[in-house]
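Have a look below at one chain only, the form predicted on its own, in structure tokens format.
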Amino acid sequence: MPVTITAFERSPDGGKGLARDTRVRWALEEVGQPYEVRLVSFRAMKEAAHVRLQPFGQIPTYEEGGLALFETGAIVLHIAERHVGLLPFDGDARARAITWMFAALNSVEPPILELTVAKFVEGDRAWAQDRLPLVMERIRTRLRQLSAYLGECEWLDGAFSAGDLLMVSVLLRVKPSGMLDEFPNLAAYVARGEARPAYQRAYAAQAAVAAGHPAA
């Protein structure tokens, strides 16, 4: 059955590849699976038809036959388990790759998202400027820990995996702040992810939507 994912009709990031549908597009491109995209407006995201697929009124969603999934991590894991290319065959290595998927979303991404909230949602509050350095230091703590683990390795655990796909996607969110440049090995790690042909295709597809001419 054909795969259909949902994406923003007008992405808040303006086509910079930061919207979460890019992660799902990237995973599908890595495993060579074709997919269709249904664009959803902000209004439609809150309507009953979409909420039946995504109870929290967000994107992306994933539909394949009678299966409907939401939450990016769950979707990427499903793709990785169904197709060759994103998880190792060895059981222990596979478990470690899945661990890194969880680490990207649960340990590294939350403080990075907190920075977005601190700047753009709470930036006009009287206490915002006092809070911002604390948020940034929490991010730097995670980046230092990740940098120390990665060292001079190309990927987190041997070959590129779904763990790297999600970790690179998460780190891309902190790139505009300049903090990533404080850790040259992490900056190089993200650049390797961005250079992958599958990522380039996913990025181009998301950017095309923002430019007003998505692929048919």
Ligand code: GTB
The other form holds:
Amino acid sequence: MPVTITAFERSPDGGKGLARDTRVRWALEEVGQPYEVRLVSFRAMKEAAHVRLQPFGQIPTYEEGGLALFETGAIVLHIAERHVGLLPFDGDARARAITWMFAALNSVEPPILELTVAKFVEGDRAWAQDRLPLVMERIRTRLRQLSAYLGECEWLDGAFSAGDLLMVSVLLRVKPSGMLDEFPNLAAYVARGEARPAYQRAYAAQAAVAAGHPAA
Ligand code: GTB
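Given the form predicted on its own, state the structure of the form predicted in complex with S-(P-nitrobenzyl)glutathione (GTB).
Below: every chain and molecule of the assembly, starting with the one above.
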């Protein structure tokens, strides 16, 4: 069944791979599922046709036959459940990998998103400079905890899983701040994720959109 996802026609990051379609592209590449991409403008994203797919007027979305999904975590879980390669077969290990998917999105990403808001949305407020160190400390706390858990392991729980895919994706958003380098094992973990051929293909595909020559 052909798969179509949506992505920014013009990503605000100029192709650095930080928009969430990269996570979906990466999951599809890991399992070897070909996909098409429908690029949407900021205006089209808020129009009825797209809002029917994504009630909040955002990307990414995922369509496969009669099935339409939104929420990146749900999309990655769907891909991981339908294909081999992103979740272990053993029931307990599978449950733990799914736990790490939730941990990435619910425990680690929120303070990282707060930093984006503090810098780019609230940056001109009188209190912004006071708030920034607090937000950064909350990120450091999570990075410290995650670093302690990961230790010298290659991935979070045995083999690479959808949990690692989402955790690496979330950590990539903090990389430009330099905070990741305070935790060498996390920096190495993210580098391992980025080095995966599937990630490289996903990154190249979204970068090609920004460069004006998407493959499909
Ligand atoms: N919870 C939803 C999900 O996980 O799918 C959140 C989806 C979401 O935030 N989508 C963003 C969007 O459509 C794009 S990814 N925004 C447009 C809007 O809300 O009008 C978030 C994102 C955007 C830009 C950058 N960047 O430029 O670096 C990084 C991440």
